[in-house]
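As structure tokens, one chain now follows by itself in the form predicted on its own.
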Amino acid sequence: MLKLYGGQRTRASIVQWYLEEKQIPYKFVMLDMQAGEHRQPEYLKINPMGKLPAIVEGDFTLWESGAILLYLAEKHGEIEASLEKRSVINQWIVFANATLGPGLFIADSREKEKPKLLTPLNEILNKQPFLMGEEFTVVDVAVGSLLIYTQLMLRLDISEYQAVGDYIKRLMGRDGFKNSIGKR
């Protein structure tokens, strides 16, 4: 069985959301970061960086939430064989972790970056319910989780981005979300 290693306030909850959405069996292993369990030799064998999340499935280990999401999506049939489709999914997941997250969570650049990021997202979501079109995908977990966290953690005012606000509500209403991030 797949093991997901996580801790309080880590991106493990993002991976957990995807596992819940796809109904993939897993065991959640909560590490006490305050006690330094993520820095112990047993865990450093899984992730030498000592960061969370990580997964272990048999002899296979993987860390970094974006890489884990891509692995799970490909393994469980969400990502087609098409190089183009895989590349677009990769693009959105890299965008979430490298552009959207820093743009909205780094206080010094937030006000400058917010309109640059949320305006095009709002335009996309005005035309379709999910980022890739009509269907919920792994992309919505990667990008949507960060948008949701801006509301839960930062209380970021997004009132001028109605489609983004509606998207967040749609995502938070999903059972997979309720059974993961929504429980915290």
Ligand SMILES: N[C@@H](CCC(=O)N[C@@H](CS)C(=O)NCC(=O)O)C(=O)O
The other form holds:
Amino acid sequence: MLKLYGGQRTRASIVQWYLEEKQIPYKFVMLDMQAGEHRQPEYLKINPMGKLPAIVEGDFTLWESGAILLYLAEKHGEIEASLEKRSVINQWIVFANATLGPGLFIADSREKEKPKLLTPLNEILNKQPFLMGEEFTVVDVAVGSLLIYTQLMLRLDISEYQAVGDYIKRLMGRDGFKNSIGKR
Ligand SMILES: N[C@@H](CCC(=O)N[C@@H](CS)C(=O)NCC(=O)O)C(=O)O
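For comparison with the form predicted on its own, provide the form predicted together with this ligand.
Every chain and every other molecule in the complex is listed next, the one we just looked at coming first.
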């Protein structure tokens, strides 16, 4: 069975959300970060960077939450064969981790980046319930989790962005969310 390595409050919950959505069987291996378990040789064999999350499936290991999401989506049939469709999914996952996350979670850039990032997201979500259209996809886990964390962790004022606020509520109402990030 797939093992997901995480800690009390780590991005492993993002991966866990997707596993719950797709009902993929997994075992959550909770490392004690206070005790430095993620820096011990046993875990460094899985992720030499000493960061969480990572997954282990048989003798295959993978780290970086975005790469894990993409792997799971591909393996569990969400991603169609076309290079273009796969690349658009990849685009949103990279956007979440390389642009949206740093833009909103690095205090110095937050105020400047907030309108630049949330205005187009709001426009997209005004037209459709999910980022790729009518259907919830892995992209909503990657981007949506960070938007949700802006509320849970930063209490970021997004009142100007009604469609983003509605999207967050829609995502938080999902069972997969409630059984993962919602439980922490
Ligand atoms: N870009 C990475 C970030 C990984 C990361 O920084 N994880 C944090 C927990 S959320 C961590 O392991 N921190 C422990 C440390 O840096 O020692 C990902 O998305 O997986």
